[in-house]
Amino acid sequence: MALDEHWFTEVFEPSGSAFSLRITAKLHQEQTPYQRIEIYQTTEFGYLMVIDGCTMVSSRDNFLYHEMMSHPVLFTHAKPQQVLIIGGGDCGTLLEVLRHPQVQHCTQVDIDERVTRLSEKYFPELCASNSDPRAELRFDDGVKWLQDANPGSYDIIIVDSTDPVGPAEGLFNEVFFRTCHRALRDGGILVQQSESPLIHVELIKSMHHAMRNAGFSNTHSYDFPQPIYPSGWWSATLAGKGRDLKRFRESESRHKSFTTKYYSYAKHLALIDGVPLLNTALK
């Protein structure tokens, strides 16, 4: 919602909080078959994409989310070659995944092509790897894609989804996690954005239980800042198929062949300890 013509505000009723960005213009608005997409010009955060009234990505802070949705899981896997991204239509996670030279192929499946086309226009820096020969963009139902996948198709599955409502509602339950488990190879890892560790603790607890019930041997949540999302504090949750999630390729992380703005070897060491607030809640 907008307080007035100069601000975009997302109110999050469950926590009694709101986040606002000063805007100078609404650049685009459309209703797709799946959701309402808006693009704003802000004064301090560059372009802002909003889906169904919720902030999704901004020019200024997207690197936090995209780096932390990709590099921790890529460096935790022993040999990541085949990667699947469910969602991720802005292509920022795809960009980060393809920085890893070990990756041979990355398929991105997002149900709404318009998210990608608008990202190509307003966030071209996130779409710089869309033409990489290792990248495959599919506009389809991610759940069905996984259901149709052969067992053991992927080393890593990244679920880069919106909140668990609308098109993403089917991505946060045991049935979906069982499908992911089947599609992963032995030693494979699933990572999913898991909302705020401050205000979505019950959701994160339920994800851990559902992942374990789906057959994953261990699970682990870690946190990172994300200013434009509710509470400004976000998380991702890993699920390993016979992989120790606290082990990672330390030397390669420390001496990675590409630059990052937030992710680092030191950050990875810290995330191994997880989120203290969740560690207590998940016992």
The other form holds:
There are 2 protein chains.
Amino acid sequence: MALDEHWFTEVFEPSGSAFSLRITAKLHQEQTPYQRIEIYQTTEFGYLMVIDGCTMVSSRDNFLYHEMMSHPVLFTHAKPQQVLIIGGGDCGTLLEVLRHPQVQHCTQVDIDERVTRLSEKYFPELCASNSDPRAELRFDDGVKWLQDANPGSYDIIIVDSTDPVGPAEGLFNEVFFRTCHRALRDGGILVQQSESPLIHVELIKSMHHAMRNAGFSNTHSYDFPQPIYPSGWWSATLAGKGRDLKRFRESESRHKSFTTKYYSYAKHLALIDGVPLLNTALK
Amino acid sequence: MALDEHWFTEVFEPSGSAFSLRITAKLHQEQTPYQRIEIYQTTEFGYLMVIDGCTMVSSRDNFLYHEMMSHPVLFTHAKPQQVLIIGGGDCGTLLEVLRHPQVQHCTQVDIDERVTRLSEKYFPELCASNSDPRAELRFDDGVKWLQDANPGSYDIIIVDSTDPVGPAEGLFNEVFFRTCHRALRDGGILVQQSESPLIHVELIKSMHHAMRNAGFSNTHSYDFPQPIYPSGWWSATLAGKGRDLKRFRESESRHKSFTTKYYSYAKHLALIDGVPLLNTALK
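Please could you give me the other form, the form predicted together with a further copy of the same chain, since above is the form predicted on its own?
Time for the whole complex; same chain goes first.
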């Protein structure tokens, strides 16, 4: 059937696929200096934020992405105290990071303050920790922020960006990864969203290659479901600075002090092994 | 953007979502005595089979569903020799079942022979084991087949059906589960596709309830990605007849004699634990 004006549709050209949500209203739209942001009311997925035509966050399914961008890397690090988030303006990743009591400070650097202001209005549940004394929200260029950072400033860098086009294009190459490597302490870990294991195998391979060239000793990709992103199957890629990514704080993961809807100790064991089809492609 | 006639779209009303694939041609359509079947040529997902307007199988992503409907239950059973598939007319599940050398006989009972004939034409890779001497393809009513079966005929029953409307409606209730229970040997296991963990939590709960009422001692749901199905996140539910579903033949899973693209020993460990949000709902 054809979808009429009561639907928001994102077409993903490389996979010849599209995902649509039924909407009752467009609640907001604006062109910021960086991108075009829209907010929709959907019938079953709550609010939907769209950036440059791509679905970014829905009320209903964002827990999958935010949990899987934070807890795996946090539990993999031996002692995660200083955390940097590049992008992540909706603040959902920040929220999950701050559930970890070891974290002393988490700086979120998103280039576009409007993403955060709109998230505060439409996704207040994701912004519930924005006033945590450990949280620092900066609106700046993430690449420049990292270039200016003192070497060894962070234990963890989480790159929670849009797709590798537009404002986030500079976040998927060796130069950027080298800057991350320099800003991490020994034993530090970078994690970056890395698109769909079904569609973006070549991108994931090139990320591993660039991360190794940039000095990271260990790299590993893992998968998770993410309904509103192209194919509904997503991945993140870890890069360790002298940190074995197959180790994690097992006991603390198993007995974590907070609840999750998707991440678990058992899911962590599985993500260490990865996805057979990606592992084969990365050999 | 609006999608034109170059797209096939499945709207899923309960979740107000839709998934579309770009197509270049409709290669076939027919109304069988049971359902309407269409075959499309897509640009990036290979061939697509649609039944009664719902996407069933694509060349590109069916491995996820077929691996996860077969290998978990096969490795959970202590000695899987006699297997029955209800539905599964595309033969992809049969193919995966027959990768297990312990299987002596696998009977596939799909009500609609046309599904299999079209799969042979458009998805020959899924039908590669149809002439295996252990395979028996029957075209009959699965409910009746089970009613007529001698008690204790099967080690494993796999219900690989369409959604719980139309021809498959009778496969999601206590009467059907009781028939399955009777047809299983002691230690036998039923596995059934159980829709999306994001959307169908109430259906999954009612399945567990009905399975327990039907006499199954153990029930457990697990998740996997499945891009072309609503939400892209899918589940299956196991029911054990006196079989602990947390046990599996670990060594044989770890050292399996065939390759997979998604299923792995580590994924099996994780599926035993399940999905936190489902586990909470099922408490």
